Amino acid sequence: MIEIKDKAKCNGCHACVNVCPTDCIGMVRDSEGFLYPKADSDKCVECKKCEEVCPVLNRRYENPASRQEGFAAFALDETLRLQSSSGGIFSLLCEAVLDMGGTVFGAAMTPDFKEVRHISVNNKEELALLRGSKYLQSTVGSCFKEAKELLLSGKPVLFSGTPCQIGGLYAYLGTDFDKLYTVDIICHGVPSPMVWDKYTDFLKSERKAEISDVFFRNKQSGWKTYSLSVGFSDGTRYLKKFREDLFMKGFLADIYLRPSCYECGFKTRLRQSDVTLADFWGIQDIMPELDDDRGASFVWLHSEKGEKLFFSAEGKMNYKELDAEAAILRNSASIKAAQIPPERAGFFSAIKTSPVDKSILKYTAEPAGMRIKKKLSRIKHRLIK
């Protein structure tokens, strides 16, 4: 029977939930808002499958056939590109699998915009639900089971998720399938759903209206200076650049990430997925000819299947091969886990009694000396320029 004693050793992938033959495992939120498995001892038959399938307890991270091919790419469809977080390549890969008669699994926000859950889609119209970054951990639910049933019936499946979710999927399946295509992302880490829940309540109380849409990566001010965009039922809109929005500041400061994110073993060059997608940060220095500040994807291919899937969209994208290592080094989250900030414990203690906006502001505030130093550096940079 699975029992979580060290929360840093559980990434919440749901593999144990999907493999349990008696359905005795449920996912329960802790005081920080993260989901962890909890078994019903009355229904447990002590088969140990939940422990055996865990991708953290049984480290099966690396794909020995993993490649290191890299590309800069973006979709030629400008509308699609604008609606995407980076270059729109994820949607093109999904469309290719749907054209095969397949099913795509990915993360979508719930109608109330409080949570993110994994769902399956079978047509291109529904792909909009999966498009765009969601800075929350999705609840996988029974999607591993559903994907396996489709694969056993001979249907193509594209399964997208964080690296640890892809690790959980392969651990559950126990093997690869010819018609399975896996796509992971370069993941910064997953923030507390409880903090997002409180933050949306804060935004609604400020506007005195319900939320009608959320887009974490609005490009109105450009791709590199993206904004959090939240629409409201009264027609108004909240729009702030990521450096100014409180939720994004706390997330990027690593203050309320899941404990396992600080010890992530899935941040490795030898990925299990067929394709890794990310923003191509630093493209203005490495490939300035492809940089128009409307979004570009770093496409990192790891398998022959991934290569074939990528090139199946050849006529729909602009792309150029590059040294994958150059892009990896520009995005440290690809191979380096977040560090636990000393403010984390204080933040989670404060949020129990203090408003979420004040708690985030308090624990992300820079010392006065640091603010002055950065301001002087910016002035110096402008003068030199």
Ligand SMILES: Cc1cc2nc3c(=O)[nH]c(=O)nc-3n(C[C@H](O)[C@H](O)[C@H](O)COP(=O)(O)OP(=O)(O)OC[C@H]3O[C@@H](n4cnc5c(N)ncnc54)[C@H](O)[C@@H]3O)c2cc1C
The other form holds:
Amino acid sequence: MIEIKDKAKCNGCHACVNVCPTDCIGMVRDSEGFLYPKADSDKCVECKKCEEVCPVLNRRYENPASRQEGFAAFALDETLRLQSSSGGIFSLLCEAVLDMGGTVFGAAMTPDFKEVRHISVNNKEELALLRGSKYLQSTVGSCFKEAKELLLSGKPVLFSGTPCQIGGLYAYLGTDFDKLYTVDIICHGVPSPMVWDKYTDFLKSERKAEISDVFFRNKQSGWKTYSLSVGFSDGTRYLKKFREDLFMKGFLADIYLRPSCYECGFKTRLRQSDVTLADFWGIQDIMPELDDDRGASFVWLHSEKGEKLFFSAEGKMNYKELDAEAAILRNSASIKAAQIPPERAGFFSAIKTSPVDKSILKYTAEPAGMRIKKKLSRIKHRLIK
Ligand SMILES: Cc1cc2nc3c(=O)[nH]c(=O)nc-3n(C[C@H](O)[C@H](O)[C@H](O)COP(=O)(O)OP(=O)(O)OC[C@H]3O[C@@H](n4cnc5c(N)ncnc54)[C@H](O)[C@@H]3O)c2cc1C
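I have the form predicted alone already, so could you send the form predicted together with this ligand?
Expanding to the full complex; the earlier chain stays at the top.
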């Protein structure tokens, strides 16, 4: 029976929940807002499938056969590109699978914008729900089981998610399928849904209105200086650049990532997915001809299936091959786990009694010397450009 003794050893992928033959495992939120499995000992038959399937306990992090091809790319459809976090390549890959009569699994916000859950879509209209990065951990639910049923009936499936979710899917399936396409992301780490929950309550109380839409990667002020955009029922909008928005500041300072993110073994070059997608940070240095600050994806292909899927979108994108290593080295989250900041424990203790804005502000405040140093470095970078 699965029992989580060390939270850093559970990424919340739901493989154990999906594999349990008696459905005795539920996911329960801890005080930080992250989900962990909890088995009902009355229903458990001690088959140990939950422990055997766990990709972390069994250190199933890599695919030794993983290929390393790199491309810079963006969708030619400008609307789609602006609605996407980087170059919109995710939507093109999904469209290809939908055209085959397949199903796409990915992360969507719940209608109240409080949580992110994995869902399946079968048509291009619904694909909009999966578009764009949502910066909180997505709940997989029974999606591994649903994907397996579709694959066993011969249907194509594209499953997208964080590298640990893709690791969980393969651990659950136990094998690859010809018609399974997996797409992961270069993942900074997943922030606490509890912090987001409190943050949205804070934004709502400031506006005295309900939330009507959320987009974490608004490109109005440019892709490289993206903003968090939140629409309200009174027609107003909150729009703040990621460096100025409190939630994004705490997320990018690694203050409230899931404990397992600090020990993530899935951040490897030998990815299990067919395709890894990321922001092509540093494109202005490597391929300035493809940089118009409206978003470019780094497409990292690992298999023949991934390559075929990518090229099936050939007429719908602008792309150029590159040495994958050049993009990997410019993307700090590609192969290195975040470091646990010393402020993390203090933050989670503060947020129990203090308002979310004040807690984030307190634990992300930089000493004045550091702030000035960073500002000077940004100015220097701009001048060099
Ligand atoms: C939590 C998180 C952290 C990220 N960290 C980095 C990073 O450090 N560096 C980097 O270069 N890129 C990072 N990305 C990936 C990047 O933001 C884009 O998602 C990626 O470049 C694909 O963009 P796109 O324009 O092709 O399509 P988009 O439509 O923007 O792609 C959306 C993709 O993200 C998935 N997704 C969205 N939210 C979640 C979620 N909560 N959980 C699981 N999957 C989700 C969707 O299923 C889909 O695969 C991160 C994404 C997320 C969700």
